[in-house]
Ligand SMILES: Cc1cc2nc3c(=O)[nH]c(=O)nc-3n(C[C@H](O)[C@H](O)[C@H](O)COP(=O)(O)OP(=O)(O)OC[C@H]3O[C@@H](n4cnc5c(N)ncnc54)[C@H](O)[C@@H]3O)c2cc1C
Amino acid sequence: MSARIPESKLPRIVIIGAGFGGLKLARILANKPYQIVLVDKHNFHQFQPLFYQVATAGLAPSAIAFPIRKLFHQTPNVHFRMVSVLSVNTMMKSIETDIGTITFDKLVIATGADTNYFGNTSIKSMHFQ
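For the sequence shown above, give one chain's structure in the form predicted in complex with the named molecule.
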């Protein structure tokens, strides 16, 4: 498989993560002279501050999750790919993903944070990724 990113003469900026940080940057760079490749393991953005409201049935999950492609479907220089990034090769200026290699001129890593369970393995086993 391949990511099938079109060839371009523009410098390619790969942004890993379409959370708050990655999405904001992609929106700033939309319609600017760069080829933006935004990748995330999900095809939706989640508004994390409202997780509590979903957990307590105050909101439906669909109220806090937005399809990433819809945000950029009228932005020709932004390409979204749903992939999991496995590693970064700084020498080759490329990332390895579950659908193959994507090269970059500039790389932005905006993959958020991992939850710290402070050794509470019973709580960790309840966590859904």
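Since we've got the form predicted in complex with the named molecule here, give me the form predicted alone too.
Below you will find a single chain and nothing else.
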């Protein structure tokens, strides 16, 4: 398989992660003299702080989750690929994904954060009802 990123004379910046940080950077660099490749394992962005509003029918789900491609559909220098990143090779300036290799001139890792249970593993498996 191939990531099918078009060749460009512009410097390529690969952004891993389409959370708040990755999207903000991609929006700043949109329409600038760079080729931006935004990769994420999901094809949507969600605003998690408002989940409770959806759960209580205060907001429609579409108000807090939206497709990433829609943000950049009129931005020719930004390309989105829904992939899982398998490895990063800084010497070869490339990332290996489940659809192939993507090369870069600059790499930004904006994968966000995970919940920290502070070593309390019993909480991790709890289901709150």
